[in-house]
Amino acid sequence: MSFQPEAIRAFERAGWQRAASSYGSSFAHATAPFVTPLLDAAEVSAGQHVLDVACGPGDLAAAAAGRGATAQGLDFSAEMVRIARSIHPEVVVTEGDAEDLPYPDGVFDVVLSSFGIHHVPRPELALAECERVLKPRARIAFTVWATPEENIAWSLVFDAIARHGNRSDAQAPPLGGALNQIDQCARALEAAGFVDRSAEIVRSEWLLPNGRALLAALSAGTARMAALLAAQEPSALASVADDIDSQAERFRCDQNLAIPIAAVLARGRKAGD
């Protein structure tokens, strides 16, 4: 299948409406130990105009609020818009598209983004757009999952699947690019024009009861990793699941399961005197 953006679009989308009500209380606790870190890359401190893109339930928003910086937020799920007003009403958010953000330029002092820059069909055109709306000299930092090598969580299924179930099955149309290595991160960053790049790997545990907690929270509050997960037959998943559960084990301290996982934390700078 070839590249077809509206298509990507239109699958993340659907995928993020339904994960939306779920995501909180489900896969949101893999992302936040990486919140302070991403904050951290982009200094944000008080008085700061912030732009959280793909800001999901708005959580990183709320975080740099609670710095004292004015956030806002973005995302083209209307549920998670709806969510993330809810529950952060010291954030405003907008219903709109990455790769064509409804802001003018140069009024930004810092753009974020926390797993987001991935899941939309062009990340070159987002990113190009975040530093569009960037004042001259002012950061972008963004998180992106790393490869299953580095991010255990991620290789528990991917293994369980190739031996029990079939990869392929996923009803999701192709990527039309990785940006998951530190080196890809970089070179995005460089595409669109910024300077003063870095990227590291960043590493965390999910804490999690079991590996079957694992199987549940990606398939109640993913995308994609729900998709190839609801593409199994019954069968392979059920084997899937026996099969994660006594991988994961190896990782148990005390009452839960320590799971490595890890992100490619990227940094960037708008040009400017």
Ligand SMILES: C[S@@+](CC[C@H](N)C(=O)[O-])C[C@H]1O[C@@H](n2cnc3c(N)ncnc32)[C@H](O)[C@@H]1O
Second form
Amino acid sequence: MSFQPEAIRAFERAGWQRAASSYGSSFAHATAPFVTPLLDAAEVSAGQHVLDVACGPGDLAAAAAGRGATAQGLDFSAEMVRIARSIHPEVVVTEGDAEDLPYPDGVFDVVLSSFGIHHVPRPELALAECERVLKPRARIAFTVWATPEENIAWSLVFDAIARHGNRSDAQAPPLGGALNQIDQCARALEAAGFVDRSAEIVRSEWLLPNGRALLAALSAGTARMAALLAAQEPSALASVADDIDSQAERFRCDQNLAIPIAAVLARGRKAGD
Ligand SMILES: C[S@@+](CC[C@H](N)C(=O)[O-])C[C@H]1O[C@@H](n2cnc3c(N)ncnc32)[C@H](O)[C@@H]1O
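Same protein, different form: I have the form predicted alone, so give me the form predicted in complex with the ligand.
The next block holds the full complex; its first chain is the one shown before.
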């Protein structure tokens, strides 16, 4: 299939619009542990003007504001924007697309993005836009999910679908760009003109009562994974749920499972004097 950025954008926007109302009680628990590493990587501090691209409900922008920064968020889902504005009134949230940021050149001290860049049809355009709106020598930091081998929450689902369902059933256009490894993220920053680049794996755990809760959180709070799950035959989905429920038990710590998750955290600086 030829590359169709508008099909990817429409699929992603519809998925995030649907997920928005349950995102805070589901998938946001997986992204939350990476907020502090992102703020630290970009050295966010009081007085800075910070932009959070693909902000979802705005928790990262709000955490930047908690450090004394003036924080703005941007997301292309009107529903995410509405929620972000209602729960974080201290953050100015704008509806817009990461490939076409509605800001002048050179206005931000820091641009952040938490698990957003890989959803954009052309991540390279989004990173070029981030570079454009940063002041000279200002910092960018972003996270994307690491490969399923590192991300057990994902591999539990993919392995169960491989055993009982069909991975190719998903009614989803392919991702715009592969962006789940250290070297890919470092190259993407380089292509957008950033200097002082580095990328690393950051690990955490997603606490959930059982494997079915993992399945429910991914179905309710994501776009692409939810589409893959929804596309499975009902009988296959029941077997997938049983499989995840039993396989996930090896991560049990008392009341909860502590399921390993991992991000690539990439950072760089805009060139300048
Ligand atoms: C996994 S959520 C991450 C939300 C939040 N940053 C977090 O870490 O919890 C992905 C977000 O990216 C947004 N998004 C995806 N593609 C986008 C685009 N092209 N422009 C702006 N936002 C986009 C979605 O609407 C969604 O809110």
